[in-house]
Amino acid sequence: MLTKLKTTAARILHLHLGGELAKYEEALEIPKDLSLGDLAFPCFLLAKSQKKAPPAIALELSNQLNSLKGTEIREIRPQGGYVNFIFTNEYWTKTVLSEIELKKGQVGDATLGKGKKVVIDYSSPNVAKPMSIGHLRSTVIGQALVNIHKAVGFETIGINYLGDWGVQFGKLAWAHLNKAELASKAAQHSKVIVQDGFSSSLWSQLIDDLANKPEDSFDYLYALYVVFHAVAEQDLDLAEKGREYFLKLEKRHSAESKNDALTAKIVSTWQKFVEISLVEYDRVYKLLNVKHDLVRGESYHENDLDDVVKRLKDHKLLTLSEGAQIVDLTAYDMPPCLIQKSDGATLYATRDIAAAEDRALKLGADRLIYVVGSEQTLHFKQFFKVLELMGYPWAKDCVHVPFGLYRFKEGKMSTRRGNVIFLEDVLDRAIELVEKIIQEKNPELKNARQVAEQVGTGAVVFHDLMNDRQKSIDFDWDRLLDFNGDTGPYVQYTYARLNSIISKWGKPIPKVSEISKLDEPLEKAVLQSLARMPQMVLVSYEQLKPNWIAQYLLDLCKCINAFYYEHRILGEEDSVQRSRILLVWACQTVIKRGLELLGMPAPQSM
């Protein structure tokens, strides 16, 4: 929409000044104060060649361009060092509403990524551990980026790269298969463990869950994990037993492990833990409207790891250091990248190299995106550098999308210490709060539970996405569940209100060709806001930051609500009604599309 306006203004500049049309289109910008104009051309760009001050150029250029302005532009006037273009309301109405009418549910979509494929790695929880509020950021930012990349034309593959491999699964397998011994050691060390920071009530609950919860429940897995690590801090032999079990898991396909009963039990335990976890995760993903195209654990690449090590050796990149194999990155001001431990066990970097090769070479991705917290920045720098040293030209197209963490008054969360805020608990509390509000304000609402889920989870998602992903967020229950002000429910409620107006209208939405121009200043403000949608999608894609769309939706909602409070939509003369209904429909369409890109539903009523 703005592109068409820019092209119109740029042609006039080009007609008078010559040069390249694209340069004028690129230079035109939206004034900070929209009362000054719709688009502004900075005359600073001409100061050197014309040897004049920008204000003098702006005055002279405005006078010259007004004779060329045509029917689309009402006025061209100077403002400081800028030439401001003011379009007619008719042109604004036709340009903005025609594109929304044409694209409907794909407003803001583009073709930048046409013919290209992107793989986006997001959420990726560790198996056998419930998702905490800390997993929310990767999950919702990642899903929004998947949606945005689709909107700009990419073929997208969203991957949930589960943490289902590593020594922790040897530890969990030992804990499960030796639960009686673990319980005995827990009783032996309970006093010290409680003194060391666990509350007695939490520790008692964990011990009770370990003994009495079904072994196919997440409560049991969580208790197993926390109790093992708490006891292991007092009994150092447990960590070694965990490493031994994981080595058996890693070597399960070897000849000596083929008929080993213990190895078979370890493998079965590990597989069961993965299955239990996937069921739990899927329930949370359904609430969050998150859909992965592929679910692959780190274990998916286990048969490729020896080849990774061999390729690194062939490239003469490996160095032996204290028995371990590393890639020395000193020349790049980075610590060494650890590839293989002295006992032969692999590490994150080894598995990430194998996964990247699979995504680029087998899945055919042109771009690999990893939505992972900022605390892993060094790991990705090392990992990408190793890919580059291996000679992969696509290494330059590997992108880490870091994000800040949730901060807590009580300090950092730790699953091992049992102080975790579970993501599902946050979503449940949000949904319960919305249900109470519905009972108070609209007890007759149909599908109340469904709406409560849409609005409750939407509040949590929007609260996260409206923030710049690179900034950390202070976790505050009150702020998270506050539905007043700049929130997801405010945007969803605006959509539902517009839907109600259209339902009362009860007729087909008028076509742009059937309406008159929108002359009121607040109508023009809404059109100006609508015109920014494609730009916001583009900026969100370029910067990999969904908060641009979230903040835009708030601005658009404020704009249409301001118009709604000042002007009647229904009950006016027919030509006015028809024009305003089309404007309402356009806002509803854009809001819905924006919510879809953020991964949020748009309730028809609230």
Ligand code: ARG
Given for the second form:
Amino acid sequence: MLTKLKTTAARILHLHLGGELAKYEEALEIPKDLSLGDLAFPCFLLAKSQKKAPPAIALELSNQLNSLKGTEIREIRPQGGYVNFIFTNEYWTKTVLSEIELKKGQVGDATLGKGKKVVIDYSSPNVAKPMSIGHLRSTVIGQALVNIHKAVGFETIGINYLGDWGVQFGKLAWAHLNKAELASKAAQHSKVIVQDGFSSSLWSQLIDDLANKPEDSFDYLYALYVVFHAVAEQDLDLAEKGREYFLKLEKRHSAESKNDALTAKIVSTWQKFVEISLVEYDRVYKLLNVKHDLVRGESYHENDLDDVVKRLKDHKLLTLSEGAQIVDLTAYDMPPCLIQKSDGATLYATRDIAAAEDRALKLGADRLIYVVGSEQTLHFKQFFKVLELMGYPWAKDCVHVPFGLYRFKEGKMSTRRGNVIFLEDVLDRAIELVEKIIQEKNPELKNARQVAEQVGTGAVVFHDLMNDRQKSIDFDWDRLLDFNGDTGPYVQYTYARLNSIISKWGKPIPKVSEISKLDEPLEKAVLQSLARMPQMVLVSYEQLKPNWIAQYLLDLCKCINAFYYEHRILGEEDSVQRSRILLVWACQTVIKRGLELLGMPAPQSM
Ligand code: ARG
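Alternate state requested, the form predicted in complex with the ligand (shown: the form predicted alone):
Every chain and every other molecule in the complex is listed next, the one we just looked at coming first.
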């Protein structure tokens, strides 16, 4: 939409000044103060060649251009060092609304990613640990980035890179297979553990869960995890047991492991834990509209690790340091990348190298995106550098998309201590609170529970995505659910309201060719906001920041609400009514698409 306006203005500049049309299209800006003009051409670009000051150029150029303007432009006028273009309301109305009429739900979509494939690694929780609210960020930012890449034409593959490998699975398997021993050690150390800062009620709850919860429940798994770590802090032998068990897990395909009963038990325990965890995560993904294309955990790449080590050796990248194999990165001002420990066990980075090879070479990704908290920035820098040193040209197409932490009043969260805030609890609470609000405000509402789910989870998602992902977020219930504030419920509520206007109208939506121009300043403001949608999708894509779309939706909702507050839509003279209904429909369409890109539902009524 803006592109079309830009081309119209650029043509006139081009007609008068010559040169390349595209240069003018690029140079045209949106003025900070929209009341000054619709587009501005910065005259300092001509200052050198014309040997004049920009304001003088702007004055002269405006006069000259005015005689060239066609019917689309109302006025061209100087403003400081800029030439401002003001289009007619007729042109605004037709340009913006016809594009939305044409594209409908695909408004804002682009084709720049056509023929390219992107693999996005997101959510990727660690098996046996609950999805904490900290995982929310990767999950929702990642899903939004999948949606946005699709919208600009990419083929997308979303991967859930489960943390399903590593020495902690040796520990968990030991804990499970030696439950009685763990329980007695827990009893023996319980006093010290509680003294050390473990809430005593939580501790007894965990001990109870360990004894009484079914072994295929997540609660049992979680109790196992927390209790093991608490006891292991007191009893240093436990860590060694965990390492032993993990080694057995790693060596399970070797000849001597073939008939080893303990190995078989460890393997099946590990597999069961992965299954139980996935069931747990899927419940949350469903609430959040999250769909991965592939679940490919760390263990998936396990058989490729020897080859990775070999390739690194062939490239002469490995150095022996205190018994471990490392890639020395001193030349790049980074600590070494650890590849293999002295006991032969591989590490997080090794598996990430194998996974990246899989994504680039087997899945055919042109771009590899990792949505992971900023505390892992160094890890990504290191392993991307190793990929580069291995001679992979696609190393430059690997992108880490970091994000900041959630801050709760309770302080930073840690799973080992057990004082973790579960994502599911947060979602449940949000849903509950919205249900209450609905009961108060709209007790008649049908599907109240479903709407509460959509609005409650939507509130949590929007609250996350509206912030620049690199900043930390203060979690605040009141702000999150304020139907009149900068929130998801506000956007969804606006959508539902527009929907109800359209239902009341009850007739087909008029075509652009059948309506008259929108003349009111508040109508123009809505058109101006609508026109920005494609640009917002593009910046979100370029910067990998969905907050552009979220903030944009707030702006669009404010514009349409301001208009609706001042003007009637239904009950006006027919031609006015018809134009306004089309405007309402356009807003509804764009809001719905924007919410979709953020992974949020748009309830029809609420
Ligand atoms: N499981 C990891 C964690 O929760 C995140 C994995 C991110 N992806 C990756 N390819 N390293 O910390």
